[in-house]
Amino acid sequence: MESELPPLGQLRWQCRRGMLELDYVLIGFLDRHYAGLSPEDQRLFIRILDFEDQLLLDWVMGNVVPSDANIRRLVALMQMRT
């Protein structure tokens, strides 16, 4: 069975994290793009929401790149449409 995603209302506060540059592209992207992703994606972009907004925000600038492949897949895609 799946998991149940949230609704967009509470992702959206999810984005909002007190860095204007993360919570631009993490908003941006939510509202641009999550509706187009498969929902494995989906599910992958709410648990990138539990790291840390440094860790976050050093990858969403290309500071460090993600070891998980489907996070740096992702990661990836945030870079490219915000």
The other form holds:
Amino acid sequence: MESELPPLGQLRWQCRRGMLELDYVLIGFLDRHYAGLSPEDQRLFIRILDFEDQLLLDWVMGNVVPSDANIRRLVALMQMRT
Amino acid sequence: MTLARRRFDALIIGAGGAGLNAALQLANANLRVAVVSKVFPTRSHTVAAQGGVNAALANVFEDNWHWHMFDTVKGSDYLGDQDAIEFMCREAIPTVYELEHNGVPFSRLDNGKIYQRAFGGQSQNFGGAQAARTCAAADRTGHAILHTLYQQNIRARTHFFDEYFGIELIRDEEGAILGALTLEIETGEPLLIEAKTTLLATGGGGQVFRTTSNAHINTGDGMAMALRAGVPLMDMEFFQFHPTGIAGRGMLITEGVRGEGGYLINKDGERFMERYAPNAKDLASRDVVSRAIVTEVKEGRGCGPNADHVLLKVDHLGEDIIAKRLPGIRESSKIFAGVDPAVEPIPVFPTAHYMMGGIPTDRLGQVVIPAADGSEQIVPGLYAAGECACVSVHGANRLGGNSLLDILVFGRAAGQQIINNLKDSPEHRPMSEAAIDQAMAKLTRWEQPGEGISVRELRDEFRKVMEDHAGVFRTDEIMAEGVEKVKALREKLKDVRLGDQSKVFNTARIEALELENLIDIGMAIVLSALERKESRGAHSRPDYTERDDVNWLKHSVYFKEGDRLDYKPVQTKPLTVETFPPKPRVY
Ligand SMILES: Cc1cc2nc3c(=O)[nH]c(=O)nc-3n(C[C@H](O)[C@H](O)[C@H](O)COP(=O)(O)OP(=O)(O)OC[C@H]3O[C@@H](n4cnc5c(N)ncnc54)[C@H](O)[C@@H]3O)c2cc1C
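Which structure goes with the form predicted together with the partner chain, now that we have seen the form predicted on its own?
Next comes the full complex, this chain leading.
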């Protein structure tokens, strides 16, 4: 059975990061895109939140391209103007 | 319901570089140490420090700690305490080697030694040629340091309370600190942590200003906790602003953009810096450029629908140069400002970056209440280190690369001193129910039912007031108005209510607690700034344009009770070398 998704409050707190750039990108994504995602993509976003700040920043700034195509797709959404 | 309690030898609130370096000393000495952090430790703000950490290793050019000390004293505009600065600059060298030993992957020279880059404000031979003093792990120094320290702490069995929020310090009638009341964010349940010593390492508070480069977590919680425990805050008027943050957002657009030929324009397309600084123009010092931007906006020449920013023009440099010499700027601007700088100018406004002031400590990290005669009274059981503390090594202005150094050196020193002190105080002091109730009231206050002002509404209003009245444009009139406005907002805080009273991951409740902290330190900033009638370092006033060493070579000390200000002399005597007497600060 699939595990239940965490409450929104928890995700909102997990979007609080050590870098201002990530605060904006992640909270923006949560507010604008998360609710409309498929359950698989919602789970993927939750997984993305577990990655290190530095890697997330590298993805968002385009310094590093994620090898996983699905992560690439979500990161592209994050890069849209926040 | 009974309140959950835990007991430790030492409690550290904050898991950035300062907190983790202190914790490591304690855990390695086999003490029971708890580290409380409101976010997962490696998400602390230290992770954002890209530039590096200063130490006179002399790997690139000749260098020594005494030259580093001179630069730091001069950079501080002579407000830094020279004993603490000497200590920091000497300790810098073993500190960096210790980090290297612990596994921080510093960038290297061909000969295998740690690479060092040159930064502004660094000189050889007391103001001579450029020095190269900053050690970096590529452009991710903060990340590398934080991860290394975290791993070491895990190995040393430091006890982490991740996603716990420190609410209030507990103290006894003699003023000794006995631990803190915290909140488990996940469950919304309080936890009382009793400790023989408590170290505040909660970082800075850039979020007091509307535009800041600091992450959302930087709300000055530890400083506000100290204030409410009767401890003053020192030199709070000194806040470093960077002239070009992305307007409305705050992320830094590096000085390099103007170095490469980018320039600022107002709504008429005028290159206004030519008026304010005919020679240096856009490369004038940070405070001059910041003040010019705010003046343009104030006088109605701002850009955008709200006329609240100016523009940084770079498109004339061409796509090639932008890509080659200014990497990251294009992405940042596209994502956060919605403009492609190769085509359109970037909207910018001064952004609050670094807090020089904080909780007064001696160079062993012990929190001290300074008296005007220069004597210091130690607060038993309380320590502070990192950006929330004021040792003071940055004085009126911090040099790039010196704050990572500060958090590491004084985090470590605090850890060592705690170990020493614990030898003499093996017992926990008793905690009275009244003291616990008082702390609990901070939390239960947010359970008041009914309609009221929202946290967000008051926070937005407050941060705008701080930007307008305690930002880069500081005159008597503007700041006096600011004091009144912040007082009024502090009153209004009583009318704030939480719509959501749930417990599990109720982030609204955390934001309410943070807002209270922001307002407490906001008052310290604006009042200290109003009263300092001179320009020194980052505190720059058009109505008192000169530094005044006769009347103002002293630290401001703000007490919350009665909004009282006091002053204390600067320690101009170093530990072993001669004093650097104040001189005009020209570069
Ligand atoms: C964009 C940027 C770039 C920078 N670059 C450099 C640089 O290159 N070189 C340099 O020397 N300096 C740099 N600085 C400054 C430097 O990063 C900071 O001064 C330093 O990292 C602060 O470290 P700290 O350990 O004091 O606090 P932080 O790293 O901010 O950690 C604070 C900790 O306290 C915790 N905390 C806060 N409040 C609470 C609470 N109520 N309850 C529980 N936990 C709490 C947080 O969770 C966190 O763990 C930079 C700053 C910025 C904004």
